[in-house]
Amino acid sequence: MSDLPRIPLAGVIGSPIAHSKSPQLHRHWLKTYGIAGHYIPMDVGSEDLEQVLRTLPKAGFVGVNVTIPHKEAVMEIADLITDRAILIGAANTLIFRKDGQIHADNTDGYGFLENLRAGAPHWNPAAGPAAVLGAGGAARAVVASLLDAGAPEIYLSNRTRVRADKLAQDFGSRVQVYDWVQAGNMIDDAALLVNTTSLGMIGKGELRVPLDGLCADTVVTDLVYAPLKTRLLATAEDMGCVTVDGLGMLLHQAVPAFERWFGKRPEVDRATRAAALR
């Protein structure tokens, strides 16, 4: 046996995971810090999902993110969940333990309050309620973050309406259910304004939902990414809002996995950015 220590190695499955933005961020945060590791894409289709994951840690896996379709179905495979995830129903971070065992969390919350505070300073929590768009599995990692953070009411509207009731029932009476038609009047009151569905996403259909009722002192964001800045933003920013696109809650939400694997902290800063969208 060698006495070097072995390479960690990282990576994202999912299938598809060619268009994952997680190995460029990943591996630039590796050279700015000079760590020895590898970050890699695994396109793993259901029915080896378990096999893949209860092997990688024997090849020097020390964690893996975890995407569409998995992000459920690792909940049933992972020995320990965070509160968190199990809140929200799914993982997207799993840390393989020196025991084994595969230990689950979720940090799009996170990553999607600490994107918003970094681009709109001045918001506050308590100011209003917030209004959400969606509810899939992101739509519930913000409204568990939103509710966690002090946001008084949620406004959630989805386009099939069974989702948003079963959502609102699993989080409480601080959630108010509007029918997708009625979309744009819960915008009115809102302190915040969250797109979680795929709408406004290059190669989606566009979000039509009517945006005549935000005012300037509504924050608005859109956790579509490609393109940067949706019709949604563009619209918000139009009419004085403050805006904050999806690119960053990617990297805020990859933060905290990098530290449990790599054992450093990464900054998320201009040249983070730059390098997720080379």
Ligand code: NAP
Given for the second form:
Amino acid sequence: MSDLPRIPLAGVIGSPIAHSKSPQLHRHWLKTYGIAGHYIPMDVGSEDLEQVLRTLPKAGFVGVNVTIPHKEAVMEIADLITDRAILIGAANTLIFRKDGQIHADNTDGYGFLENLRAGAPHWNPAAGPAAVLGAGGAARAVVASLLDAGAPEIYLSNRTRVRADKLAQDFGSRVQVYDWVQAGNMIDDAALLVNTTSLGMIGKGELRVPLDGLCADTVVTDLVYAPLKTRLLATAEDMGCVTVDGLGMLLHQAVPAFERWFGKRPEVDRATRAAALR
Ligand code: NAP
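Hand over the structure of the form predicted in complex with this ligand; the form predicted on its own is what we had up.
Up next: the whole complex, starting with the chain shown before.
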């Protein structure tokens, strides 16, 4: 090996991976801050995941993002796992330490909160209950972050009730589960409404939860960002609510990873959004 400093490499591992916006985002920041580094999308199957993760540090990788379907599987491979990733049961960010250990973290909840704070600065997590639709991996990160931020109660509803019950069991008595057919009833006194299901995304079905009970002072946010303005957000906007789209969560969740890998805390600004949408 030469004595020249190695150019740090990072990337995102998933399957499929072609749709990921992370390469545009990280490459934008690398260019903006004049950092010599690369960010590479890698389509890796489950059978090769561990071998690839153990090999990448030897090739100069300082870490990777992990996406569907590997977010849970990497928890079995990582040597160190943050408390929040353990609570959520999934990781989206890996840091390859100099001692060879793989450190796993989950920054989705951080990204979710930062996006809300940027898009709805008046929103106070402690002001009232949060209504969360969905109980998948993203919902677990959202619920963890809301509880941590001081939400007094979380109303939770999911098509598959048992998944919501499991989440409530894991996160404690501040989480109350509603049947999916009654999801419309849980938004009446909610200070925040969050869609964490994939409904509303291009190519998926529409979210059909009745929104008649929505108040104009409820902040409404959607994790879906394709399209940017989902039907949920458009309806909520028509009803006078402040709405926050899901793209910002994707941008903000990437900030801690970029900082750890490349040594610079990046800004999430208009140019960042434009780069991710390119
Ligand atoms: P996941 O673990 O597969 O969960 C999917 C969720 O959607 C579950 O609650 C599922 O309910 C629900 N769902 C799917 N199809 C449905 C249908 N036809 N009717 C009712 N509910 C349905 O996925 P995830 O990782 O949590 O991601 C969920 C969404 O969040 C995706 O659209 C993802 O792109 C988005 N996301 C965005 C960001 C961001 O940065 N903006 C970050 C993470 C995720 P069941 O349990 O009943 O199947």
